[in-house]
Structure formats: C-alpha cells, structure tokens
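The chain that follows stands alone, in the form predicted alone, written as structure tokens.
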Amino acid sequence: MTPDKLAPEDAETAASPRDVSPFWYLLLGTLFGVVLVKSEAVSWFRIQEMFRFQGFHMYGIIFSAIAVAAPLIWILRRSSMKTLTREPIDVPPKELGWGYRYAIGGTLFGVGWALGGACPGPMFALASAGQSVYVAAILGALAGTWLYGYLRPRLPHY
C-alpha cells in the first residue's frame, strides 16, 4: 500500500522506503558482519568442523538463531504490527516441497558451502575482514546466480 492509498491522516505520517537513509542499512549490515566474525560463524575451521560432525559450535549458533526467530515469527503472525510504510506485516506459512529439485539445490548449496567454507552472507564479511580469497567466491556466487537467471525459463518449475 502506497501513501496515496492510505487514509489522509495516515498518509501524512507514513514513511516510504526512500525515507530510510542508506546509512542505517550499512550500519546494520556492518553490525551483522561483526557478529558473524566475532562468533566465528565465518570461520572456515568451524564450518569444516560442523560438516565433519566434530564440534557443536556452528550447530549452537544455528539452534540459537532458531530459538530467537521462531517466537518472533510467532509474535509477528499474531500481532497487528506494520512496516515503516504502514503496511501490515504478513508472514505466510512456508510451503515445504519435496522432490529432486530440492535435493539437487540443497546438495549444490551444501557442497558450495563445504568447499568454499562460507555461505553467501558471510562471504562478504570475510572479504571485508581481509580474507581476499573470498572475492573469488563472491564472483563465483554472482556468476552462478546470473547463470540460474539465464537458464530459469528453460528449467522445470512447478
């Protein structure tokens, strides 16, 4: 819903996404990167340790994230909270899918994560922290994303 579709009293106070300074996005992204680095969630050693089932560190981080996110999603679904643009927040239920395409996609993601030592988000934190080899991983991820976008019309989607 855009401000012009709101009631007159709401239209005057409604913020648009353009009203939010890019500074806040940069600040939040930087803080998130610092948390990833300090918690060792971007550590190649920790990631390898997780995939080899030799340590609980990464599983603890993942389970902690679930323990925080699950009640917050529950609260969002039951509340009448609104976005900055005064639109209601709607968190639709996730549709679980099964089949070969999920197995192939999950396997490709997991193999890339295991070989690269990072999933897409932490790659930027690692590159920013001075691990310049992750620039190549980021370029590879971008190339893979472009390739998927190019091939998408020819792929089976149902």
The other form holds:
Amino acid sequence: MTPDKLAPEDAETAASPRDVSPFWYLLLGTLFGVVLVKSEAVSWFRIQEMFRFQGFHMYGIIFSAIAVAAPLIWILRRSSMKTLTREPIDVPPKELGWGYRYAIGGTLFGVGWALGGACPGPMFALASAGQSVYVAAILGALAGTWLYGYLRPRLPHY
Amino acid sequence: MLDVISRPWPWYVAGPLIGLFVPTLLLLGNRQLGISSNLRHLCAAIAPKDVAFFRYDWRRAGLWNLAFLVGICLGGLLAVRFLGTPEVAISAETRAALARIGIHDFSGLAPGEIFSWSSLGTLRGLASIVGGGLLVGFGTAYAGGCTSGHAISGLAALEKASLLAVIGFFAGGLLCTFLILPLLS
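Pass me the form predicted together with its partner chain as well; I've looked at the form predicted alone already.
Time for the whole complex; same chain goes first.
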C-alpha cells in the first residue's frame, strides 16, 4: 500500500458531520476509566496472570465484553437506526489483505503489553490513579507511535 | 451498597459494562471504541512535522476520543480516591511464579520493584516502562488498534483482521512473559 492511500484505520478519522458535545464522551470516558480500574484490568499483575493462564479474570472480561457487544453491533449494522444527531450508523469493515500489519504490529504490541502491563487506555488511567511513573510509559507510547508514522512508508502493509 | 462498589468488580460485571460502550458510542455519534487512535491524534497535535500519517485534521477526527481519554484519566483518579484502594487478588500460582523472577511487592496495581521513578534507572525498570510504552505505541499504530479497538470492538464486529491482531497480541505477550521477563529479573 502506498503511504498516501487511505489505510483502514483512516476510515475513523473521517468524522461525522454532526456529533454530540464532547462532554458526553468525557462522561463516558470517565465511566470507562472507573471500570478499567475497578476491574483491575489496568493491573500488571492481572496481565501476568492472563499470559500465564493462571486465572480466568481477564479472559472473563474480554469474552463477556465481546459477547455483549457482538449481537448489538450485528443489530445496529442491519437496522436503519440513526445516531442521536440523525447520522447513519456504519461500522466499516477492516481491510485484511495478507494481514502482515496485524500480525507484526499485534505481536510487537503484545510484547509491550506484557512488559508494561498496560495497554493504551490503562496507561492513562494508571498515570492518574497514583502510578505516576506510567507518564513515562505514555511518553514512550507517543514516541513509538511517532516512530511508526515516520517509518510507515518503508514498512510492509500487505 | 458502597461496600459492593468499593470492592474489586468481578469479570461478569466489568466485562458486560465494557461491552456496552461499543453500541453506546455508535448510537451517540457513530464512533468506534478504540483508545490507541488517541496516541496518533496526540502526535498529530503535538509534532506532526512533515509525516504524512499525522497530517490530518485531528480536532475534527479525534476531539471526541481525546475527550474520552481525558475522561479515562478522571475515572482512574475517581476510582482510586473514592472507590477503595486496590489490592489485586491474583492467583497463588501467579504470585509464586512472579516471586521466582524477583517480584515480592504485591501491594499496588503494579509491582513497586519495577514501576517507580527510581527504577527507571535500572535495566528492568527502563525496559518495562519506557520499552513497554514504545512497543505499545509502535505496535498499536502498525496494527491499527489495541485491546479496545481490536480485541473488543474488532472481534465483536467479527473482523478477521482483528482476530489476527489479537493472536499477535497473545504471541507477543507469551514471548515476553516466558522469554523476556525472566531475562530482565
């Protein structure tokens, strides 16, 4: 794929013309942060327990989240329901191709997830939940994302 | 009631709640749950330079998600301040396994031996915190999503690409847990 061609994730950067106030997203994000911390999904210990297959907790969270979201997405995709601001709802499919980027990028992320015990959301929740050293992890993540953007034209995206 | 809230939430409460965010965001503004996009939006806002990946209208595309991210920070703060101090009850086997790689402080959300400002000066601290962060940033940008974008909303939308990404997450996580972490101890 040439770098100037739209990548699958760029679909989401094409914003809806009308949207509700950012306040609602702030409120939802707050709830999300509370759930992440109260479920201990932000804990390095829980991530270790998961990768060592020694507890069901994290698997339970991920599987039940998918089990709740999947049928609702299925219905929303097939219905003619509109958003609150009367925009159409569409979930654009992700372009698979040969899948190199998902396999390679996913594996690199997995190594980072097990090292730091936090994916992007939890990093931010942790940094404000008394684990201030995760600010350094966030700076690392920003540097990593920037590096990807810089190297992108030279990386395989099949 | 408050006691129930202040204890850690079981998976069968937290998981379905997390799942509900996906349709809620779609109904609010046709938005797809995915936190790692914010790393891209922040790069685009702070230092786009002349990198094509960061040359887009981040306000238009990402303001909603950045507001969501600020919310996550707020939520983290609220959860710890008012909803009880976390003490993670991981399995005894995990405790034993972690003790073998030199982790004995099980008091907080992350082991104090690795996750403190002073440990940034050690190889293990630097690799875990900054190295982990770098790989999370690079990997999610390359794969186009993280745990929320691929494992939750992607798998729930039955995306093959997300399944491949999640298999990658686990391949990388296992590799790190069983090969890299012991080396760092």
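If you superpose the two forms and keep the largest set of C-alpha atoms that fall within 1.5 Å, you have the rigid core. Residue numbers count along the first chain shown, from 1. Keep in mind the model is a prediction, meaning the values are calculated, not measured.
- With the core superposed, residue 84 shows a C-alpha displacement of at least 2 Å between these two forms.
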